[in-house]
There are 2 protein chains.
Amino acid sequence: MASAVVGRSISRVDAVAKVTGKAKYTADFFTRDMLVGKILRSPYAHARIKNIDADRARALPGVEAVLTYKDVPQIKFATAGHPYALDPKHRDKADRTILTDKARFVGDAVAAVVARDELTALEALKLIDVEYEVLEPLLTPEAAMREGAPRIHEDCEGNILSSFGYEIGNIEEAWQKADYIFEDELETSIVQHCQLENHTSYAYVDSDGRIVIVTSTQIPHIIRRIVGQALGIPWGRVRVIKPYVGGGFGSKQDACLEPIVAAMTLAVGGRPVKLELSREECMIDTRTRHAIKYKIKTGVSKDGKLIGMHIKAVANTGAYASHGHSIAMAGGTKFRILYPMEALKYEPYTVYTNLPVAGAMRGYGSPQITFAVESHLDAIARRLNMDPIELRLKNLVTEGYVDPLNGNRVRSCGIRECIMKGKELIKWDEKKERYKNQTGSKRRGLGMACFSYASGTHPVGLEMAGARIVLNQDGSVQLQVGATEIGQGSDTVFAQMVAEVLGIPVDMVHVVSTQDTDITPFDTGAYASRQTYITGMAVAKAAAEVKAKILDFVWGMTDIPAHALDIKDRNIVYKHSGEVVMPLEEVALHTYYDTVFASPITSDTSNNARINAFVFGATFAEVEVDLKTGKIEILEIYNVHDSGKIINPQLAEGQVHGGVSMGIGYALAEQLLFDEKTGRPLNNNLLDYKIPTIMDVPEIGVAFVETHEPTSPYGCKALGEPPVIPVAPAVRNAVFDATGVAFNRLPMTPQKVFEKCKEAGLI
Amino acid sequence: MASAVVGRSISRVDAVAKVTGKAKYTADFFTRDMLVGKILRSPYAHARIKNIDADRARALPGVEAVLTYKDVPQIKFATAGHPYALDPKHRDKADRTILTDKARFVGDAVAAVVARDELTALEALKLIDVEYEVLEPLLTPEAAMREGAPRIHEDCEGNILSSFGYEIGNIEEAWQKADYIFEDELETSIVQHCQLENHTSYAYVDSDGRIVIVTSTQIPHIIRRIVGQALGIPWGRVRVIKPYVGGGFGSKQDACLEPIVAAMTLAVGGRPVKLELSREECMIDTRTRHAIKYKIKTGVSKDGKLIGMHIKAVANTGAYASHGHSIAMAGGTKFRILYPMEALKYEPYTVYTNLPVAGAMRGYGSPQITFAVESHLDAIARRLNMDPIELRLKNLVTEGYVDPLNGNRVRSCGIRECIMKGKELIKWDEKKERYKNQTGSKRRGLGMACFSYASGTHPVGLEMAGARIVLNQDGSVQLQVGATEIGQGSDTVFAQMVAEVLGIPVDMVHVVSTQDTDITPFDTGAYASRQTYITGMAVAKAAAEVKAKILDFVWGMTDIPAHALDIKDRNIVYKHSGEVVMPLEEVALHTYYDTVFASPITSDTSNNARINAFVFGATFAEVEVDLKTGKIEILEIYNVHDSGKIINPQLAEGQVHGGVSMGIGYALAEQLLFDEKTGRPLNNNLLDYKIPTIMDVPEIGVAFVETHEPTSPYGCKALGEPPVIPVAPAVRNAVFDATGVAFNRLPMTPQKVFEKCKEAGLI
């Protein structure tokens, strides 16, 4: 089928809504009679509550309720936004209650107030008397793992949340076969999502006694389940509504606010309560990205073939599990397809500490391990005196490869073409030659890094998606999907898919962008870069079903068999000739109003995808390092992606721009800092925490290698998270190329660059 | 199947919502930034606009737009809430535009203002300069039909909208066979629905360029189509949302506000505009009940057998067609099944006049013709010296009878049992004997009247209904229906139906009460007493589909064939023994989360009902007439209904209470009055227009004869409109019995009673 709409850069379906302010976000629905919820946060990183007295707060006029751990169910629940698992062994770690009797990080929620206005609520927080028994704060994995360290969670000895790894082949044999063995240590930092819209929810009890939560989330259907679990009530008694969302990047793939806002409304007889986090709260009490320390040991043959690799990873997961138990493993899984080796041993330790909770963030463990491995590979290339690209080309995966552990198969693979394109765009060979012998105080260099990633979570997670389509009398349709538009443009590509199948223009596809768990088809949500691929399958299935029903109806009307018919440009046509049989509108009218045969056409479809598709790509960067100031300037940067067929090039490019910017921040500037003794956050605000602004980001080059993924109805694969993954190591490798100094810790701030360059004798 | 829920008086599912104010009506959604729309109404009943100048109004600060007929599409459309007909001959009469250049009644909309607030809008109305050419007002059908009368609509000669009737058998032969021929003239009045919630809408253009209308309507899907037609845009570009509705009684089975509020928002760039009618506006510019004059001639045998009847009816339909072309016919159709006769000739004339528009109102023509025929029958009984009940029993329909014109068949018929029950309740024979020889100034009497009605409109109208059910993880469900809860309790009986089929308690059926044409299954709406019967079929079909999917899923899980299984009390059980196989919740969880077989269960179902079911019943009334004051006191009143199986006796009783109250108002007090020269309304407010208050209504007795209607999944038939139908004639017949005076005009106000009694020499 020639694409009429798929593959074209149409405007976002929500472009006008967002530009004009007609798009409504959670906060836009707040009404004047809504009560305000606020949270009292622990000033200590680790402390037991000896006594908590809310009487003074409760007596303050305008205070409607004060909640402590005594007032909420003491049911342990997990907040991670994963589909529920029937097998208890595969469920997320349930290690927290709505309010705690033991603070585990500075900012942990120890009490909550519901009041008639914000000032009263804030005043009431001050009137809650808490007596703490301060415990030793464990602020690093090393401190938490040391013998005799206090337990952060009573049931977790050694504070190790998870140490589940794998070994492929025999690593000891690999060492024997290798000509060289190289080792490196690398480390990433704690960063925060900093999505535009802070976490915001409101909740009330409807007349049916059901809890309704309107919330800025990536995962409405999962939130419904988690709230049900946290409160110990049937899940059907919770309804979650997701309006437009101003970004999530994984921090909204978690039940951060919803259980407590539900408890708040229950505490005030079901009256509406809003809970808006400030930016400062958002940065410490939603989620962060795991800082991970890697020790990598690799055996290589003389000619640059990777024989075996052993990676030890220690991830700082903070005070509660969230996604912690799965992120180190996910990163260790998704990267390994890129360079198949005889032996690969992955040994991750995810450790509780008394810091804010780390969770899902764009790339879900891959940016960390990709930084480590791709930096390490450049170190190896340097030691082998090989071009880093040549080293990679010798080891890259090829089509047909099957992951030996999970059985996922590489059915489309454009990584070599991505590298060739990137090399050409940045003029790799020419510039390498030019920068060979630099001596000044400003040094230029080239770097690149590759990545592999997956499209969704199969076979680890359930990949259920749903779509419903309703055909209108004029031939236009409504589309409902359970997967969520959070800024990434999914509504637009879904509309394109439907338009393509049904032979109608995109403006005749009306996407219902609000998810409402009462009526929206079940879908696990927006994460794991799964939507275009996984939810796309459900959308394609629903659209095909509607098309089949339309053509069957025409068959009934005309006696022309459905298989001889097609829909083109809003007409039913003969497939063989294109001759118009009748307008689509005429069929649609008959489906509604034929006195005998009327049967309005809808499709209400689920798809349980048990398949996955690997995506690949590379970043190429050229930098100039000012040795005297330590400042790194990115002169050129290109991301080249194999994400299969690109449904909407302009939106895809936008997605890459965002990812690369985020990767640049990760490489050069971003880091959540904490007082080393107390664990108090030092820069949890957008002034002191440095995300790149438009002035800090160079022009970003984007290119796509459009392979065709056979398992996708449209040939597409994941693109949401990937752009961020290879950026930091590519920049790091360019700096390495420019200076010869191996920066193995993120971020490469001017101060650190200056210090290391000085140490290396460059200045 | 033994009923667990169906047939039980559970509380309304929206009871708490309505009592606590949590139920949101259209006006509850108004926001502060909403503009206000107001309508300029003609002061003349019949006038051509020679010139209209809105410049002064437009110049008033705060006025956003002024609309006249020049500013809106001059597309003629019909407002009647009927399903669209593919055959142009069966479409409603399109005789109006959004704003008119010719006023056809006092109150006709000649211009509209959109302003920032209500005061400004009202001020602006005064600044619109209209120059009228005043035409002769035609205020009665006689005036309108007289030779040489001006035309109210240019294309309608003689001002007769419709004169479509029928003849069964040969009426001339019937006269030959009859022993006696009796003639009477009877007349009903113009009354108004007076539902609690006035007509209210607001509209805006969404970011997609689509018009969204939130409105208090009985028929959201039909409104969508009518607005599309009125504006000449594709119907899919209109979205209609129906929140809770505070009553309609047929006045909201019409597009009264929606086309103009849509035009208003278009005039202000899509900003939200609200349009709320005052009670005064509502009473003249929504709809009224047709006043109809009847001439009835009946041939009867000596022993009281009705041989033939000839009915001439002249209906005053007011200024525009609305439902006018079908109401006289509908009344003439639904009554005729009650007393099958050899010959029946029905000759209706529906005539345009310069009065407010008559349209659909509870009973849709039946209260009028039933008043006429049932009053006439009592007159015949008196002349034959027969007991009125005996006369009826000699002539009533029996099961198996087929309507000779439309083929509808009587499959269940409890009319005799209804009469027997009513007779017993009111102690007919005993009191008849007691009141035989009264002489004082207060006279008591007994009266009764029967009726027949249908369940929906088949075969005249399309009877499409839709339901969608979503099964939650805990075994609860959501139910979406396109048919509308407008106060009558339909959401509750649908919930009972679903609970019954799925073996769950009613509080596990979450009814989505808001209709939204984007996503709500198509259904023509709430009218013609169709919901429990017609929409009930779709609900039953959807519930059965969900049940079948659940049992199939269990079959897959357990290898126990679906046919051996059932659902009882939230458990899957063996059908033969009731032994529990597993909890419903466990199946539901597997439908969501089984990694291989997951497939969340929904049903998205349509049903095109091509069948109908007759309902029957009778009112029995005992009155005391105070000859000196003309006041009629109703001492006892009973309505006995055959509506098949009663799904919820308490709600059904409430429905009857409401209908009887409305019937009492119709009998004794209500009438919209107009100045006989100018056509100006005289009592369009609730002070001067007398609807019964709680003090005016006696205790109302209700009884049901529960036949089983085989064509309904639950044995149920219509009940919504019927209670009002036989009340007025029963009261009239009781007054006739008490006084011997034949009151053949409604309403029987004290003044008229006094005058007629005086005339009859009683005082």
Contents of the next structure:
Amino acid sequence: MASAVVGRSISRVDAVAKVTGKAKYTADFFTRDMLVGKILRSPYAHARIKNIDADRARALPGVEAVLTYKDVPQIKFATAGHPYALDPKHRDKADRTILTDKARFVGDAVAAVVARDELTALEALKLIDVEYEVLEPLLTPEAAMREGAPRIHEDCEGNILSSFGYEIGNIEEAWQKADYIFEDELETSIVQHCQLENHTSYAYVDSDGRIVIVTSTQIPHIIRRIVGQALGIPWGRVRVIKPYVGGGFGSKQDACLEPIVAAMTLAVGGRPVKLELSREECMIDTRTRHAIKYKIKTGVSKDGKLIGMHIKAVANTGAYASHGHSIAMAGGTKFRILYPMEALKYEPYTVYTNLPVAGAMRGYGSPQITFAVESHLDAIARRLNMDPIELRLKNLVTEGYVDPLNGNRVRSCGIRECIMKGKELIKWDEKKERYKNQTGSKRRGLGMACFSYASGTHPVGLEMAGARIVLNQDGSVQLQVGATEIGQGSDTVFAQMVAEVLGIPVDMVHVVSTQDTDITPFDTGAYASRQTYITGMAVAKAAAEVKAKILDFVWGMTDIPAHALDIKDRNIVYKHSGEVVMPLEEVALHTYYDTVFASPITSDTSNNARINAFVFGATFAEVEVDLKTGKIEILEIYNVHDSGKIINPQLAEGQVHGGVSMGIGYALAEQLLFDEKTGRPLNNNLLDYKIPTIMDVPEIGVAFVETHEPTSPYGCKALGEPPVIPVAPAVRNAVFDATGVAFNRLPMTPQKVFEKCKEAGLI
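Shown: the form predicted together with a further copy of the same chain; wanted: the form predicted alone:
All you get below is the one chain by itself.
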């Protein structure tokens, strides 16, 4: 029955296409006359181009075009995948050109080649002569902010992109009220998304003179605007098509390839040009996660009540702004809901350096600040001789809390239940007692960490989503959404929502997974864990509209009032008894072919959300630390979420498994490394950059505390990004519990663990 669709673990609607190889990704498309694009990258982290000579490359047989900064518009544009802001003060920093005359990191694009094949293109890159004036590379925020340091961008004094923060209450008064004041310094690393599908785009000029870009992106409608801005052409002259996407995790919430591949096709008269980055290129010239350093000072009462907290953060944004200061601010905004306190001062600095560009990545600043705050809380609990869970329970938010800065209200909150569930699953009290007097070279410990997050970007960003439904002649429906399926399962969840409303099986909902800006309703894209909550509302509205039209049509056919009817199991039925009036298919045929009443049924709706919902959760971990080798083994780990109503439990579990795996890599192994003098990447490949494999990830425990969020379709809230957020601090706190050593810098590699344990006298 239809009432059982939402909340059931049905198979993904794209499962068969993906496992049989019928699903086509951008790289699967080609045409007979397709050309190949390649990019020449700077070998220097900071250098000005004194002269660039491409004549030899242009003369190479098979080369169709060579582009330098002299051949493309020198219009500065912003690459971040944010909705356009009508308020100029709210726009992203425009600091890029399609090709640059000043390299700002090793790998920056200084020229591009279009050739008839890849070998010719690669050979042509070698024939481009570039004379550089090498400048001092600024590889750390401290170096970049140093007085007298050269400017990475000429219009940015001190290389500080932004330092906007906030203060709630009076932090100085909080220090006066506190019985204790604790301070810590913590630091996170630069990591990479490592999604399966590399960044790939191809472009051509259509018969009507418009640029068509087929691309692996999370944000097709925003890409259209950015390409228009970069080329200085009307946005309507650009059409963007998104086929299947093999993951993004935020790295495809940026215009990394699309402006330059558009310039490439224009350079060859509109012939199709494909640009595929190698894994090595992806790891340095797409986006990374910001490394952020924190200084935290907290005032606490004798009984463990948090009174005030002052956080200073320095975020390394790399060579270009990308998402700019938004990452640092988002982290500082979403965590604060969890533990309301009298005073909170957040003082973030986002700083340019000569390293690859940092941008959006799953959690959008929250994994960093949650690592810092949740680690700091465990340190406080230890100094107060208090159980870490007890400290958190004393300070948790409750329903009804209103964020004093933006007015968002907590309308559903299961964080307390999440903690108690995780505590029970891992047998917290029993194991704490068992491990309290350990000796020897292998020691076990328990750790936990909490998080809060949001279900979109309101009130900071526009939250627009569109959905279109067409009733087919057989009673099935077509569903189009502007939101993008990138592997997270949104198409399946939307199909469930439509099936639920219309009283039809999920296999009668045909989801059009390809987004095309010429056809698909406008939606800002896949990010901010927004789709089930924001786009889901548009889908629910569209389905309700179709249902109302169907029942009205039946009223016209039968004289039975629409309010007396319902749709169940593909039939029009009396609402009060369930008696079948006629099959839905018969109604659908009449909407197309009735010689008197024919009027095909469609709906085309949008949802401009001006509300948000908070999600909560916790991770619990048990580890064993080998003091002699520094190896950390995760014995058990549980990720517990309050994400409201779970629409598809199996898909939700999949989200959690992926997020926890990503969090384990963040905690224990992953870090992009660079030569400390030159900024040259040292491990931008999947051999030397260590992401967890199936052999490295323990069995992951997943649990949900289902609350009902009244502002959403079916009571759901966000889940996409949250699973990654609390993992690293939970593992870190378990190591802290096992060893008594505070690891305040990620990742906790065996070498670092060994060295710190030795320094602490444990070995």
